[in-house]
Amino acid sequence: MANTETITRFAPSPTGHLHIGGARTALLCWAQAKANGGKFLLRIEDTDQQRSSQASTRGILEDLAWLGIDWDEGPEMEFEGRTLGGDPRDVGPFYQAQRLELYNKSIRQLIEEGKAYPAFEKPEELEAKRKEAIAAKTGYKYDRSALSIPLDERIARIDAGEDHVVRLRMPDEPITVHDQILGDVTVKPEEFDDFIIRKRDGFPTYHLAVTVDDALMGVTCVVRGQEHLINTPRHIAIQQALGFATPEYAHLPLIFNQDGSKMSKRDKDKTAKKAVRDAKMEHSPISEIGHEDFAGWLRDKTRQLPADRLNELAGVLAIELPEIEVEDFRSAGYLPSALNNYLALLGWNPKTKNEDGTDLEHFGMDYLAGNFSFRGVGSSPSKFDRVKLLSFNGDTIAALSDEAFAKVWHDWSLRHDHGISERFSETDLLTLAPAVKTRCKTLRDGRKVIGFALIHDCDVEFDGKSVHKALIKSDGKGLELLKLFRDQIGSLEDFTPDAIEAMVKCFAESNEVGMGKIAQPVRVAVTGAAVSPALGQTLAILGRDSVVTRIDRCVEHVGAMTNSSNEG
């Protein structure tokens, strides 16, 4: 019986960190399969052994888990207190390279029917015809050569191993797509070419093991990007050459920049580039790196450094790299219902309208999986605007109760800044969280607002004009406040916000000042500047120690300026 339930998949190859349009197509897959109440299914396709890796792979399950894109079926895995994935029924494995035998299997079938061929040329004897046709200025597609080889006699010389790739005998009629989002796609017969189904080394195609796979685990709905598109009457052809079903297919638009390039991991390289030459830094400043292969890497476009080395050259550029892939998005602080919000809104319309008749642009994974159709998603590609991506973010965080934005804050700084876990509990974060959420539209942006507390007491530095106005400006008055407050202050027992505000009204009042002018003395003297969160919070993060420490520096700094201006 045919399966009449929607499953889609979406399958990655473990190459690095997943990315940003690779998120947003699992993101869509997600919804298809929810919106039709079927299963999602996630495969590694790993059989490109020398750039496959275990972390690679992990890093991708992770990044899809804290998207929150879990998937049904699937490697298993535990994150955050969820176990995703599974084989209930009985499809896997969900690795490639532990399926070589499926397709083998399938490819045997084939060689047999007489619908691929095995072809044992050498490489050089390829080339030699491809430089021909080039010289002829012909298009060049294998000549099938291999076919004048009787049938019984290809089976037995792969049988004795043979070196050899296998063909697929590609059909002399049109292959149509049907396109969910395109239409009808129909590519001619003179523009295919018998391509490899499997290749020199024994391991499969990509054309061939994802066709395979798809079928074999009851996919019923390949939804991917365009530039697939091109591949797609490729498994058409292997699909009814193994007599398979074909799936319906959506082939979601490109994500650009906004200059019209197509995003790419290529752009962090591009940046560092850029700033190297805009340095006119000739030699290599990180000693791993050796000024041969800077110099190279500088004059070869194509040239990419290890991620590694490229964020360490960052760091010492002070320069940030444009965020490409998932991870970059999650170490620079953006929260994921914001950054699937966005996505999801790259190439679909939602077509429906707020109460004010705006169209509807926020919303969260459940509308998602309730109202994903194909039929919002246009053809033209999308621009990545991280503007506005921002912006979400922000409004996003500043939603956020203020416990649930300090357990996130908390969260990430464990992972992505241990300055601050190291420094600050959850609690502590929960104290200054009214006043940070509303400042930042990233994560990360909290550190800039909380910077005075993460330096050491004697490393604070006085901004000149803000201590001349608060502290020496009408006679030093600030200054003599100052040292008052200071006193009182070293007293307070109970070091809370809502105490120190009280405190800082009452003392206000005795000395018959506004509350601006000993709040701005203070907080010149523990943080450098004029501007920080609400005093109450600035101190309490501190401690009563710190806050002491920092007056008294504070004043010893006044102190000795007025005494250079005297002198002078």
The other form holds:
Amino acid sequence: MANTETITRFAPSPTGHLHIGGARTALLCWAQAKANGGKFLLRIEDTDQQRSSQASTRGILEDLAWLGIDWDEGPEMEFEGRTLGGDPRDVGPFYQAQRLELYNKSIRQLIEEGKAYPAFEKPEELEAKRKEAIAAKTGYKYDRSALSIPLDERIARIDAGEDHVVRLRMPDEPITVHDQILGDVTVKPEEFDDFIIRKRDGFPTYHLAVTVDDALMGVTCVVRGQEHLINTPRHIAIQQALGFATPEYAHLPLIFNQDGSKMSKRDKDKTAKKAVRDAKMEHSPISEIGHEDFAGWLRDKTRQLPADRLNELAGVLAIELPEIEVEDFRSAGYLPSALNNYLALLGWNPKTKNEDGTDLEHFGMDYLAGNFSFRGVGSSPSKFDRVKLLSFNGDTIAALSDEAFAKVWHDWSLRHDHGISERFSETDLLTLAPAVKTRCKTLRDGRKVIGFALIHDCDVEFDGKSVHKALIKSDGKGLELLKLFRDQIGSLEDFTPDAIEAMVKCFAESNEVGMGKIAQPVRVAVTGAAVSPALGQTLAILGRDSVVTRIDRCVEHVGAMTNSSNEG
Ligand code: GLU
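Same protein, different state: after the form predicted alone, show the form predicted in complex with glutamic acid.
What follows is the whole complex; the chain from before opens it.
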């Protein structure tokens, strides 16, 4: 019986970070496999040795694992207690650079059968013909000169080591792609050219490698971005020539920015250039970028700064660069579940209603795995809606239990915000969780809520209006209460949020004032401002010594203020 198990694959080229569009492709490949009880395979397309790197491969694998898009087959990796990948069907290796022999075997077969042929023209000859065609406005296409060389001579010249490329002899009939999303797409033979399947350097081209691998790895369904649709007739031609079955194809809609432009790494550069211009900054603020380079970069739309320089520049300009790659979203403090939920909707409509009649929008990986189908995928481009994603993320954060929030926040800060991880333990963050998780849309935002606790006691800046309102107004009643409070809080044994709240309540009662009358002076004294998490949490997180030091500093500050205004 034929094996009908669905096998999908994601096949990134490790030439940089994982783009968010790549993550969407991987997610829907995964979903298609799971919804059909099949397997999701990961293959690394590293035949472009110049541009590929191991660091990029590692980053891509890590990003996928972090998102929870676990691959059943492919490079093996341990991630947070899960073992990903492996080769149960013995179809590896999963790195194309390790499969050159397999490609050469297929290419040899095609040459011997006359379905592909070596072409020995020098690059200069081809270039001259291309120029002629452009001048004559006829459009360039390889003229098949090499086809006139007899088969045995072709093979003899290859075996003698003569410089050549190998081209596929394209069929004379049209090729139809039966796409699961776009329907039938037919390309006529006039539009074909005998494209290269092995380059002069002996490496196969993407078209050959991808097609051989999909066949030998038993891939039954190819899910990829619509930008690859143009390649698919070529892949079908290779399958036909090698006698391989054609898998199902599904080309996903492109992802655009809201303004209809392509969502690309370059957007970060554009944002930085604009900010530099707005700030009228003429000299490089970063020592590693010389004046000439800086000016050249600013002038030239196409010139991009390396990622780390760009981040440094963004730091100096105090701007945030748009997130484009999964790593950007990770460091900004998006949660995998919110990202996956949003990415699944980027092109897929579950066409299901909630009980209240609204469209189902919030769902997890289990729902996606159980319900995904190409029927819900549209063909027109999807627009990346950052506001919606942010709101998904905020909702996801707010819905976490305090314990879960403290854990993800702590794990995140270990990787992305050492200021927090060095200052606070997970238990500290648990204390702050109730206040923070409802006030931030990303984990990075959390820093704003607890900024007061991250600064040194002597760096608290007092907001003039808040000081006046809480401490000076009403004949300095607030200041009097604060001084009394300082003496009592200094001797409170149990410095936990609950004990502090109880003490504040007791203090308010014995001084016959409302809670706010004491809470605000204390809050302003320890944070500098009138807004902070609940007072018990605010003080507990600072610790007794800090609270006392900050109150003393504030008392002194107010004293100096009132003295100078009295003198004035
Ligand atoms: N390595 C190709 C890419 O990253 C894969 C294309 C495909 O899925 O066939 O775009």
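In this text, the rigid core denotes the largest set of C-alpha atoms whose superposition between the two forms falls within 1.5 Å. Model, not experiment: these values are computed from the prediction. Positions refer to the first chain, counted from 1.
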Check: Once you line up the core, how about L430: does its CA shift reach 2 Å between the two forms?
Finding: no
Next item on the list: Would you tell me if F294 moves between the two forms by 2 Å or more at its C-alpha, with the rigid core held superposed?
Entry: yes
